[in-house]
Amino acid sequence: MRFKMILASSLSKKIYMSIAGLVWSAFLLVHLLGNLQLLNPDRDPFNKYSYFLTHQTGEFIYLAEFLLAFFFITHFLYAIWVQIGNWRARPHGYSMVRWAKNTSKRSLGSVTMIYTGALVLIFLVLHLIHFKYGEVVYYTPKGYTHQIRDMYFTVMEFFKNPVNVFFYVAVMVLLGFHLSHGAWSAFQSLGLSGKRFTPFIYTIGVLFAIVVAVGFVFLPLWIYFTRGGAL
């Protein structure tokens, strides 16, 4: 019983949402990176690199997989927990947002996290679908003797479709205002916060986030403007 207060108690809560959050936002960084590889005219690195993965570390990508699955999954449940709480508290909600000043930092991406976050559970769903089990077309890159996924040309025809690009950008843009409050109030869940410490973990989950939300929206423009989706 002592162990399910725990689990249920609001600072329990609040420290898994913020390691769940932390792991979810390394592997956004790692993500971009890779698929950085993407503005190689050249197929074969990204799709090297999408087939190492898949296929080159064994057992290790399913447990990533259902790690990040149950991270994800659990951050979104615990979310909505905290959320129904903090409206049962406030039933009434508040008349206006004061926008963050002095201490305060209250702000659009806090204000609209349950929302943001269940916009991206969708576009997950949705980018699931449309990359990981949509179209497979294989090729036989340089160095290899057998085929591989040709994950590269995948990305360029559904970035080929202009409404593919808006929906893309407009969640990316979302996730921006996600990753702007959550990056930083995961640390100060976990205990980082001080009068000078409050101030930089802040600066460096707003940089976070826009590093992360500008690179995701720039890889689907340059690839429609610069190549339109055609190889």
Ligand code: HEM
Second form
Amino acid sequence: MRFKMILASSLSKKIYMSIAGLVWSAFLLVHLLGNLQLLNPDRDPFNKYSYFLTHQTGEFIYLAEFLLAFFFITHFLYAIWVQIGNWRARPHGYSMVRWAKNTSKRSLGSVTMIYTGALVLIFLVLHLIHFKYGEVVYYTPKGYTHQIRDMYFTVMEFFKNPVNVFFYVAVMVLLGFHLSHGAWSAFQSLGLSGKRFTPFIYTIGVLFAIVVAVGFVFLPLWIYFTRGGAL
Amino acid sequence: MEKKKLTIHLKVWRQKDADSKGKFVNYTVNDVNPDMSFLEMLDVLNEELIKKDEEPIEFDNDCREGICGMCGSVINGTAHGPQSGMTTCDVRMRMFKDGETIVVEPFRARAFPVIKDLAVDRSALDRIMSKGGYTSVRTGGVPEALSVPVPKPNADEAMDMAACIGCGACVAACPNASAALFVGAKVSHLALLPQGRPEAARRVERMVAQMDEEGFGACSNHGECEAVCPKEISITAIGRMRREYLKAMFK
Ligand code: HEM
Ligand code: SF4
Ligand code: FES
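Okay, that is the form predicted on its own; can I get the form predicted together with the named molecule now?
Below is the entire complex, every chain and molecule, led by the chain shown above.
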């Protein structure tokens, strides 16, 4: 196959988007599990985990960050490219659209992918500013002889502000919509489909979206209502 | 017993030719027999229009029994009308209520320019077919039956895929005007049979390239196509096309 086609055919674009989307979906799950340590009233485990990732994995962290950035950028650049092509494919829209019910998988999530995606993109930039490049406070955890960053503190402070809580909750709900269609769609885009497999992966995809969205919605709310914001 | 006749209000897209702007025009058809087909109702309206010395509404049709793939309009917002698994010519007037307003639009896609009113040019699908909707065979005597074994499940599935009549409803219903279901059906039909294997990689590559060239959108897996397809072709056809494409990528 010609190189141009491998890079830019309508099928190829979706293949790369789906790989990148799946990598990010997996990352989200790991990220959520790691963040559950915020529920622990003891700040040490979360901070040690954070310290481990950033200081004790050697070069690995740079590779991981590079790959995440690479896949994120791939995903949204292809997303914009695909979406513009899709808009151009129907210059004159219908005056009346009634979704076919039957077996259709069209949903609120599937028709808003570009909008939920765009908000996630803005969110990601802000998210890095809030935490990774946010306020840095050092402390010495039990059993350590040196200071490490108190990420736990930064997070708790951040979610004392109800505006921040609202923003995070809203975007995580939208992310849930993105994944409610995206997760199964990625498998279909890779040709992983079949009479029995498709209904199965569709259900798994929706469940995955619910778990991720509920998890990330729960954390800020929990912090706000138990750690001072609402008190 | 005589069935109650219907009064039907229509909002029909009228467009002189590809370069004109086009607009909706309202009509009322009285005394519609509920057992009439939708196209027969349009025939009745057209006769009235001709008597009044007006231009009749142009629409495509041929067999009027759901097998040729010529007909096709978007009726009340859904390609081939409100019920699944039907062509436009299968639609019956009893599916509508007395006094209902029915909106009738052509299939809309950049790759399907309007010829006139409801008739659109779907030759883009033919050009995709010309890129690989065939197998090359040896000429000469008829080969011995059963000399090429075909597993029964493959034969069945290839038959389901071959049921595609090329009507273009999948394109019309797709939010992206993607032809993925049509191309998926054509690619799968031949890829499932041993006779189609030798050219499988070349076929999918050339047909996908032509599909993109014609200006169809990309498939976002909404699945509207499967829901409106008169032959109920499953989107697993699109999955199979992508598997064939992935194989071809590494060739
Ligand atoms: C955490 C971040 C994200 C994750 C986990 C994610 C996940 C996914 C997945 C799994 C798909 C399905 C891919 C396919 O069917 O091939 C998808 C589709 C899509 N994503 Fe994302 N995405 C993310 C961020 C974004 C961003 C930042 C944008 C940018 C604007 C975006 C725009 C889209 C669009 C437009 C589609 C649909 C493409 C189509 O089929 O038409 N996503 N996403
Ligand atoms: S796949 Fe179905 S809807 Fe599409 S052209 Fe073929 S018969 Fe028509
Ligand atoms: S006119 Fe032949 S399928 Fe409708």
